[in-house]
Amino acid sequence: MSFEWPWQYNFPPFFTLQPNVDTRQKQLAAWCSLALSYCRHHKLYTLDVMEAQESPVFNNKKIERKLSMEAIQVVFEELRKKGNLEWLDKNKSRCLVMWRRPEEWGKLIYQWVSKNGMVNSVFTLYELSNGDDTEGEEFHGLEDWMLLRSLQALQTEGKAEIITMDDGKGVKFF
């Protein structure tokens, strides 16, 4: 399935932040929502900033319209404030992107383990990010390091809790 782009991306002035303030928040708002798609199309969860100025997302070559860098940075600070992403540095030039929050991972998780009767049932990390009984699930292949997050989620909700094992960490669900 190829991945559906919104009308604004074939519309030039798109690609230059506008002065009017309710504009500009309509515009960021349909930035935010583009990038994450994107990345979610794509399951993409880690982008590099001077890379992003020449990808598909801020990169129409279509209309030969890009997005400037500084615009760039300002749709990420828009994604970090709402919850979106984080930087992975203090130059903020990579950034985890989060096309759903930890917790939003931890009750699709969650669903699944109670809609297959595995609550009190321990995995490795492994086992549901890769396993074979997750396959087809939204969160197959999904980055340890929300998978972490996300379990952690679900361990401060009282649903589960990370244990370690000998070959890494797992988890036991409630």
The other form holds:
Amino acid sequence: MSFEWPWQYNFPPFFTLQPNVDTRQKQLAAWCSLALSYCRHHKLYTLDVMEAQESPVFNNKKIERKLSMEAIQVVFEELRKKGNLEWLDKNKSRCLVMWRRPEEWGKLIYQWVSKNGMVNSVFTLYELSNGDDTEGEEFHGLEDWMLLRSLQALQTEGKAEIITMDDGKGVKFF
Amino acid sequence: MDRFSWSNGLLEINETLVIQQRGVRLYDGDDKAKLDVGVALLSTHRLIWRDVKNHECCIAMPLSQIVFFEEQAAGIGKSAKIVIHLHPVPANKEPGPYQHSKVSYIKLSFKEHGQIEFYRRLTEEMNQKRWESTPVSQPIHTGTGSQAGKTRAVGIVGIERKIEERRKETDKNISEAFEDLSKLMVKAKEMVELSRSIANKIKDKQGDITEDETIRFKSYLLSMGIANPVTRETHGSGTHYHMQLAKQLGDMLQAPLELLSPEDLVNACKMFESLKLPLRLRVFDSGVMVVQLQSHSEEEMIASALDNVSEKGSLTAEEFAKLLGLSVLLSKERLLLAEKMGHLCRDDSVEGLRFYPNLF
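Switching forms now, from the form predicted alone to the form predicted together with the partner chain, please provide the structure.
Now the complete complex, all chains and molecules, led by this one.
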């Protein structure tokens, strides 16, 4: 299914950081929403800021408009404040994008586990994210750091326990 | 680690949670603490740590215990850490997991990232020191009080003392500087009284402003460096010449006038309202001044700008000027005003500055 762009994407002013405060708030909200849906659609978990400037999200070649580096940083800061983004380095060149919060992932994983009657089984992290059994599930391909956070969320709810095994981590579901 | 006390982990009234981070292991100096990996919580008042599996295992330390802290970069097989240097143990400290530590520092090891944000927030809280202004019920040691009968170690405590001295010095300098300012304020007070009395007289239309008051006012302004005060008051009872000029302008706006200095023109325009003429001098945010008919309300201008832009899809200042037969300067001011009111938005690119209806 191809990605559906929101109407703002083809509206040239969308690519200029608006000076009017109220207008800017609405503009940034739309940008955050677009960035997150795009990452969700393409299953992107990390973003490199330099690369982002050239990616279609921030660069609409059809109307010949792109978001300036300054504006991209403003959008990223908004995402960070909302808890959807975390910087990986001090220079703010790479970031983690959480278009789904760990709690939400945890819920999906647990649903799959209980649906398949696999409660009380032990899984390695690899089996969950890359196993044949989970192919077709939304969390298939989930990156390790995100998977771990999601399992921790389940652990806090008492639905799972993360265990350390010889060659890595695993998890037991209750 | 002997600075920590057992805690129930509950926040006090006035205490707010700033950030929490999972996957944190504590170190007593360079050695791993005899605790598992847990959650580190930073509040406005304390640093709290709680075991993930056993929620009852929870310890806390007041932020005032912290002297300074620094980042320790991650290495191969090693997570990034924050190293926190601490004041000596206060006498009234509640019991905790450690009776006595040989060293005065702890480390927080971030096994699941988050150290950058945690460091940033910790820096903010240590700068703001919100715990000082909103005390909580649990005893909090300030760390800078004297401890009679205990010999001081040099080093960190010495640094801390220097910081305190510098702060006192800065405070003293600021207070001295403000002494001059308070003298100025006394003078200003006289001026303010006079201005107020003049303004009231104009408002109540009671009696004329005496010549004496006018002279006093002008002399104050002169001493501040305003040579030719252009005020409504002075021109409200202004010169005969400017009054005549204003009337002429009102009657025959289009007719060619003799050579006129801009200053005289502006001064005359400022009298429109007081002479009850149907013209107004309007000053935009940018400083641009225009003469416009009184009937031209702001709403009308903005509405017509929006109509024009919507009809054409988008407009530059030049295109708008041509459409209305106005100067580019004036038409740009109108577009900017409509943008300020939220009716238009802008598209700024290599092709130039263009205005669109605000569809956001």
